[in-house]
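In the block that follows, a single chain appears as structure tokens, in the form predicted on its own.
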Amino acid sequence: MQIDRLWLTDFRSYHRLELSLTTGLTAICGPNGVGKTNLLEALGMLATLKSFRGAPVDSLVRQGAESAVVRAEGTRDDREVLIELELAKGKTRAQVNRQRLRRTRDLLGAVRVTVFGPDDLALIKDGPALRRTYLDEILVALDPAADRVVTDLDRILRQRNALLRQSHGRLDDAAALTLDVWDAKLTSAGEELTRRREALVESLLPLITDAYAMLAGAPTPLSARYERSWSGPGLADALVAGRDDDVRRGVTLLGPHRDELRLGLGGLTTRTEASQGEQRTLALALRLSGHRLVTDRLGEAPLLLLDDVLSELDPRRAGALLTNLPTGQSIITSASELPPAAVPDQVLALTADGELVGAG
């Protein structure tokens, strides 16, 4: 979906806002803290009804104001979209084309982006969370029915983690069935996600390979690898063997929730060996490879939206990434003077206020 215009109302520090978007590149520049990343936050909402950084809804919301609305209007398949967002007391309520949502899943795949940000350096550096988090994302992306599949499995691990901590290291005849009900479904939906994780992994690093090549200027062997935290052919077995370790522990040690994404550049553990440029070179790399995976597979390319990335580049990596930016839609915001290799068709200026100036 092509993103024409966006109207906040006491979103974060928007009292009232209107601007127009372009095709191609938009560069939205000001001082630090005048609200830059507010705006890319603002469409990342209309994506997946969820705050890339981090943020609860209520913290969306202008202080003093009871509510928030995000509302966007573009164009799919020749058809003109709106969709809009409320956001207020921990809720958030969706319509398009004013027919009100009766599932926020049902706005999966309305409108698909891609978001860097200076933050994704944990992407690499931090524990594997947010490596799965980043898998599944892209899962969802490609196919919004993943979403059953990832909500499905954080419900059933919370009941069943509820059991074994009630169960205080020892599970009397009616817990140790209830707890064969929650193994099977476990199975179920972790093997379903398993299987799609790898499936995308095979896929992502020839793409992980050639973007962060290109970052880099030169060819790089690079490794990507899911890793089970369990063995053998299936989880059913693997959690029967891990009965009484889970017991003891009151909590699941085993299935899709544990599991790791191994990557390896030139040899090395990016996690602990590279250095930090690699590191958030590849961080980039790894979003510009699920970019472009979604737009091959769909025959449409989600919006980009790359947060303060300049200043997180070297001026030949960045330089890099501006000449080789993928087609579609792209905003970037800066801080700083746009370098030569960024050659924007629209230019979104913000004071020191966070008042916009001006549009070009």
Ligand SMILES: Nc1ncnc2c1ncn2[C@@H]1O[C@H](COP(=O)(O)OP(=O)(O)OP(=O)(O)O)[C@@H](O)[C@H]1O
Second form
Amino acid sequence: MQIDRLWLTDFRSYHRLELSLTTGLTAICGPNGVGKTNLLEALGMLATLKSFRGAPVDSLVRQGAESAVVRAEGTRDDREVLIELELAKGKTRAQVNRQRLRRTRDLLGAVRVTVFGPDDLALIKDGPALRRTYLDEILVALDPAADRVVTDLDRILRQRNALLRQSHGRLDDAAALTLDVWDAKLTSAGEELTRRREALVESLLPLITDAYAMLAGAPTPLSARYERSWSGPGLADALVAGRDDDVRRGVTLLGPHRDELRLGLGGLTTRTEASQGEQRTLALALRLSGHRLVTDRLGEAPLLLLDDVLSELDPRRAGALLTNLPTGQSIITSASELPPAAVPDQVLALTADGELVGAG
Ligand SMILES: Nc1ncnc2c1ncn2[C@@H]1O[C@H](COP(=O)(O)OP(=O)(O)OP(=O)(O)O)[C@@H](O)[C@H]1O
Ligand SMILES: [Mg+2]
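Alternate state requested, the form predicted together with the ligand (shown: the form predicted on its own):
First the chain shown before, then all remaining chains and molecules of the complex.
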């Protein structure tokens, strides 16, 4: 879907804002702290109802206001689509074409976004949790039904872990029977998610390699391997074999929540051996390849939100990114002047007091 207009009321630093967006590249410029990322965050909410900065709803509502509204008008297949979100303490409401959504999951698929921001360096530097989330987000963008598998698995693990904790290292017969039930559920959801993630990594690897070569200006051998936390043909057997350990530690030690996406760059371990710029380039390549896969499979490009991406790349890499932007709608923010390679279709300038001045 293409977003044509956006209205914000009491969202973050914005009391009221109205804005038109073009089809191609929009650049949002302005000094630090004027609300550039806030704007992208609002657009991101339209796809996931969550802040990509991981902020709770409370901090999205402008200080002193009761609730915030994010409203967007767009077009899909020549039809107008209106999305309205109301964010308030404890409740978030979403409407598409003035129809209230019963579950927030029903919003998934209406708008899709790909976000790259400064925090994405952690995708390479930090532990495996963010890399698993990276994969799961692409799975959900490709197929909203994957969201059910991800949330089911979360719930099953919470309950299984609660049971393990309560057993204080010793399982009585009743608890052992209950654990059997959770094992069966964990096996079914866990194996499905693992299969989906493994197939995804296989599809992504050539695209990550392409995106990295485009940014770095030279082909670089890359590896991306999905590593299961359990061995053997099935999760059920692994859980039986690992049960004593689980009971002793009071936590589920095997399953997709412990798996790893292992990344390598030119034969080195990216997490510990790549330079900061290389790590940032790889993180960007991960996001761009997910974007490309979703575009290819669904025949429609997600909205690409690039927050502060230019400041961390050398001029050659920044230029490569800007001249090879994927087709579709992209929005880029920058606190400094855009490099010559940037030819935005629209520039929006935010002044020091958060006023939107430019358009064109
Ligand atoms: N709930 C809120 N109510 C009012 N103001 C808020 C709220 N949340 C954030 N802000 C303000 O929004 C501003 C930050 O906006 P944002 O992160 O979008 O800046 P930015 O233009 O991206 O800056 P930078 O270039 O440093 O990344 C801060 O000044 C902050 O005080
Ligand atoms: Mg910012």
